[in-house]
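So this first bit is one chain, no partners, the form predicted alone, shown in structure tokens.
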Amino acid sequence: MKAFENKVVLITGGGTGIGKATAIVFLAEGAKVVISGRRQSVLQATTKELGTSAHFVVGDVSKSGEPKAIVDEAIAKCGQLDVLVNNAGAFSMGPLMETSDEEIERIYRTNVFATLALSREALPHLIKTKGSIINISSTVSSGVMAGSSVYASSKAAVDHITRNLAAEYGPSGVRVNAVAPGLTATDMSTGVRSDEQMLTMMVGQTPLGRLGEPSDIAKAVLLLAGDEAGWITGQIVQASGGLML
């Protein structure tokens, strides 16, 4: 029997990247997966290359009520639910004294609204299986580079929001883990990786001496939701290479 037969995972931002990546090893241990994303083109594409056990669904996990629908539907899908991927992140770079009010709010609403609001959705059908959240963080969350005081700091918010959830429904049965990411080969850092000066200072400063790929990632997540990572909760695991040790 496969890891995760007869299991129910929600991936948002599940049509690209990391999102994408992580639907493939848990589809190939046995899960159904519910793949959530604001572009129904490509979650509908995706869908179809994963296969019978991929579904997905439209909305937008920054904006009010779409958490809860996310959840309802996948419920209504699937029946269950027992791991939800916090996968859906919104990346921003630059001096603060150029940051409108409209990016800060969108990068919160994106990587910490979104995250306490599925979570909160998702808790109760959790609670239900024993299930588990694996929130998406970043290597800057625990770092200092100039220019990400926005991101870093939302990132920040989710290693703590991991903490806290994990120690408030650890009784009930739920773990709560994240995953940092470092650079990795994704839509979301095409500007970074297209800076050769700032790629190959990335790249150097990381001990294993390359990007990060989704499927590293990916891997990660899984071997967390797992029942292996069963005595793990509250943990923030990096998944960097050794980028910034």
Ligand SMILES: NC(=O)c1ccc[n+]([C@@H]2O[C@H](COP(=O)([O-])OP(=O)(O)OC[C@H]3O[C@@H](n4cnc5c(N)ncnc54)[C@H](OP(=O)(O)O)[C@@H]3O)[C@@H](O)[C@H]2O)c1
Given for the second form:
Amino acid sequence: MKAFENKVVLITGGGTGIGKATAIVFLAEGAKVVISGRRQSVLQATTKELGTSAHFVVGDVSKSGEPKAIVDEAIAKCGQLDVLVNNAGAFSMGPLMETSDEEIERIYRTNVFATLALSREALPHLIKTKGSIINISSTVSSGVMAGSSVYASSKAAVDHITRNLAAEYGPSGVRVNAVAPGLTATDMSTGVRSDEQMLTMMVGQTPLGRLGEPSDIAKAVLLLAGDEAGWITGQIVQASGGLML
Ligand SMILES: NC(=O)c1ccc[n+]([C@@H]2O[C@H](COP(=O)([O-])OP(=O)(O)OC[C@H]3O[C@@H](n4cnc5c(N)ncnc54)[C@H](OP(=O)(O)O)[C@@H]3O)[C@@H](O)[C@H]2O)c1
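Form predicted alone done; form predicted in complex with the ligand now:
And the full complex, kicking off with our chain again.
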């Protein structure tokens, strides 16, 4: 029997990048997977590619009420929830003096509000299955990089949400962990990766000497969600090839 047979995994932002790679590894272990995002066409195409154990829900995690609608629809489609992967995220980089209120709100609503609201809606279902939450953080949540104050602080909040929820819901049998990727080859990092100097610097500072692939991050998520990690909670696992150690 495969490790995630009869289990249901909800992955926000699962239509692309790290979320899609995460869906692939859970499906390979026998799970039913629900991916969510704002673009129906992307979710439709990805679900078709992933096969009949994959389902999708359209929703904007940054808007009040939508996290509940996403979780409710996932339950309606699959009947239970064993793992929530809070992966949908928004990135911004630049001097704070040039950052608008709207940009700060966009980053905080997508990375912080959504992580809290989706976790709140998923917890009653996860308590029933003794399931777990995996949040997707970033190496900059603990490292410092000029131009990252908004994004990095939002991911630091994700780390602290992870530890606090681990303490709060451990007694109910729910584990909460986070994976912190370094620079990973996805749509989100296109801007950073297309800056030759930046790319060379980031890879140069990565002890394992290459850029991360979405599958590198997906494997860390799978590991933390599995029974082998049953005594691990409240941890932020760096999946970065050693960047910003
Ligand atoms: N790539 C990196 O170098 C890197 C490094 C560290 C951490 N991360 C983190 O990894 C996670 C995944 O990002 P990625 O690199 O895989 O980039 P990506 O391919 O751009 O994925 C982001 C996903 O989030 C969804 N999303 C964004 N805003 C949303 C919203 N308001 N509501 C619902 N869905 C939303 C997007 O779908 P729609 O646009 O269709 O909504 C997209 O599928 C993020 O949390 C990111 O911060 C990435």
